[in-house]
Each structure stands twice: as C-alpha cells, then as structure tokens.
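Read the single chain below, which is given as structure tokens and is the form predicted alone.
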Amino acid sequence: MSEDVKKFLYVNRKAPYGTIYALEALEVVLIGAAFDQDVSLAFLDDGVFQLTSGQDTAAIGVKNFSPTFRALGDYEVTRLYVERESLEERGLSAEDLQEITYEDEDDDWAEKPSIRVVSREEMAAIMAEQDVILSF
C-alpha cells in the first residue's frame, strides 16, 4: 500500500436496527472500499450486536442486512475490530458473532477470520493509528 493512502476507521456504536446508522455505515464502508480506501471497522457499545449470528428481523418488518458483512472480504475489508468489554457488558462473547472470513492472497488464498476481538486499550491504539475516523 502506498504511503499516500489514508487509513479509514468506521466506528459502529449503534444497534443494527431501530435507526438508520448501522445500515448507512455499512453502505459507506462498501463505497469507500470500492474506491480503494484502506478501510477497517470498529464495533463498540451496542454496535457489537451488528455482528451477532442468527439475526431474525421478520418480527420488526425490516430487511436483515447482517449477511452483507460476509461480503466485505471481496472489497478487501479484512479488519473488523470488536471491543471485548462491549461484548462482555452485553452478555456476549466471540462465539456469538457471525463467522466472517476473507481469502488471503499472500497466503495461497487461505481463508482467515476478519473479526478480531480486542481490548478497550487495544482499540484505543488502533484508533490512534488511523488518518480518518468516522463514527456512526
């Protein structure tokens, strides 16, 4: 990656449904990635619910967009950081999250996990490394 490419971190703090924030964030990420931005995502607070497996939106009458996260690897979005403390505060663990992978072209196309559960301290360090942070 060339030095002039800025690092973008999209921070997701809202639950997946009930507001437009989560879906809008995902759409902006896909657009940015399509234009070759160095994109990663962070999930904090209620944003961790966006990645939970088994979402069923039939009762609330909205489209379930959670499977779209599995397409991020096709856009070279391979870093999804989930704050461990946010999971724990909501009674969740890494096992409650969807399996999201990407194919690593540098490792003979091996499938690797995109989700990385990190501590609050590690999340702060990741944020400090970014050129642009957009919060949803």
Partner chain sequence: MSTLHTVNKSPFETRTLESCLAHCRPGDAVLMIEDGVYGALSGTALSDRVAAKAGAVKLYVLTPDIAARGLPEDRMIAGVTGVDYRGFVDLVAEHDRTQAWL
The other form holds:
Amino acid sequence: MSEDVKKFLYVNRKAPYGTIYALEALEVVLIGAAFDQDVSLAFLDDGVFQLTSGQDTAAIGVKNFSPTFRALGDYEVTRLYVERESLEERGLSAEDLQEITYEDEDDDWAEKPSIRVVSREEMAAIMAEQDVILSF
Amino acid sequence: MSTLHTVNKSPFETRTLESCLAHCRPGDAVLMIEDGVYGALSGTALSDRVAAKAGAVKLYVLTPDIAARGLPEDRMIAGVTGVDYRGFVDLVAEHDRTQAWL
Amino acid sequence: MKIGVVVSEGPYTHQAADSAYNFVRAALAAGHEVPRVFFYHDGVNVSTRLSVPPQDERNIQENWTALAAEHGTDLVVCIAAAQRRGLLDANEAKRQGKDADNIAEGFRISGLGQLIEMAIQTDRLVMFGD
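Requested next: the structure of the form predicted together with the partner chain (the form predicted alone having been shown above).
Next comes the full complex, and the chain you just saw is listed first.
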C-alpha cells in the first residue's frame, strides 16, 4: 500500500433524525471519497438504525438521507460493516436493512452487496487495523 | 499496535463505556474523561464489570475531571490510573490510534 | 508528533470545546505539533465573535483565538455545518446576501476536505464531542 493512503473508518453509533450526527457523518464520507483513501464504514450500537429500509420523513419535515447510502458505491465506498450483536439487541436482522450494492470493477462490474454483517469480535478487529477513526 | 479509547459519557446514562469495553483488544487503553469519569468510581452497580477489564486493558481517568466533580482519587476502582492533560497527550502518542466513543 | 484535533460539540453546553483546548495546550507544551483544529457539527459555534459570556467565566472563543495567534494553529470551521447554524465570514455573508458576518479572528471557514487532509497529514487524530 502506498504510504499516503491511509485506512479510514467512519464509526456510526447514533440513530438518524433525533440528532444530526448521522447526516453530517455521511457528508464527510462523500467529501472524503475524493481523497482516494482506503475507506470503510462501521455501524454499531444505535448506528444500525441508520440503515433500516422504508424510512419516510415526510411527516417530520426533515430530509430523508437514507437513499444516499445506496449511492456510496458510485463513490467507491463499498464496505459497510454492520455489527450483528447490535442488530440482534435491537430486534433487527439484515433483512430489515436496505439493500446497498456496488459494482466490482475487478470482477467484470458484478453487482455485490456493500453491507457486511460482522460479529462484535470481528468489528473490534476491523477497528484495530485502521489508521484513522472518525466517530459520529 | 494498540488503540487509546476515550469515553466521555456517564455509564449510568448511556451504554457507551460498555460498548467501548466490549470492543477493546488486549493491550488497548481506555481513558475516561468529562462525565465518563463516573465509570471509574468504585462501589457502584457497574464497578465490578469495569474492574474485570483492568489488566487486559489499561484503564485511565482524567484527574482534572474527577477533581472538578468532587470525586476523591481513592474512590476510583483499583487498577485505574489517574492522568492529567499531559498524561492524556502521552497516551495519544503512545498508542497507534485514538478512538473517541462519542 | 503531529496531532490533529476535531471539536464536534458546541461551547458552554458541553465540555468538549474546553477539553479540546486543554488537550491542545498540553500537547503544544509537550513539544508536539497541532497544525490544525477542525470544528464540526455544533462545534462550529465556538467560532462566533459575538458571544459575551459573564466576565468571571472563560471566553472559549477568545481562548482559541489566542492559541492560534501564539502557535499558528489553523482553526478551520466546516462551511456546510457553519452555514446551517448561522456562522458566516465576510465573503460568505456577501455571497449569501446576508447583512452580517460573525467569524472571530483566528478562525477560517473552509470545506470538509480540510478535515480529511488533516487526518492524512497528521500522525494522530483526537476527537472531542458528544
């Protein structure tokens, strides 16, 4: 790996809409994508609520930013790690999350899932291999 | 390769400390700052769970924040080390990365 | 060592801006470099020159302005977060057709790219927030 490429992990631990952290985290991810770093996103604790399908904010008068997650593949952000224990503690499973995919340029542009459900232990290992951890 | 984790929430209000401790790896350090320092108190409903992590993970508390809150240092869980801001800086430098559990 | 710092919570309500300030002072005193501090989320509110805290309280904005003057630390306020919250420098005020600006000396408004650049160029990143 080139010395000027760092491993960035955006850690999302907060639910959407109640506070702005999730939306403004996504804004950092989109801008950060232009810097050609090695980027992953982590969703744990209440952060897993950011990815639920069927979000409808019409009646609260706030912008629904959940479709933006589906555009991340176009920005070459293709790894969204979601913690299994966090899902289970909240009565959720991977089926409750929206489908997010990317086209793999190394595999004839095959469409592949961006969401990777990992165990808490795997999440800890992912965190431990980063150069930069941005927390939201 | 190790991580310095910072926790700034009271464990009686949020599960941040618990989540942080569950993601620590051997050799990591946890520094409790701001309202996070309440997690270092002995004799609480959570003390045993925090103390059980001491050893595999090094536990620190920011002394200016415990002094501000009127918590005597001898009320801290055994195995928790007090550091001042200079000590905080040293911990940042000594570990490969810092992860804030905001 | 080069240390980058992020302040992501507003002043006075939350301790984050004070903790970050004390940390940066200690880092500089220990001989480290703190080339930039990036203000994000409600942390952008630190940069208003219009806050008037009681005289027996610290003035968080003035503390940071003095630190920047002494050490040349680049205090960057995220433009997107700032505009949402009513923080404008003279250029932005003019561009947006607003009749006032309020960014204090020592702070500058710029894009989120400055945060990523800071993370790339420093050895450590330390975040203070809520």
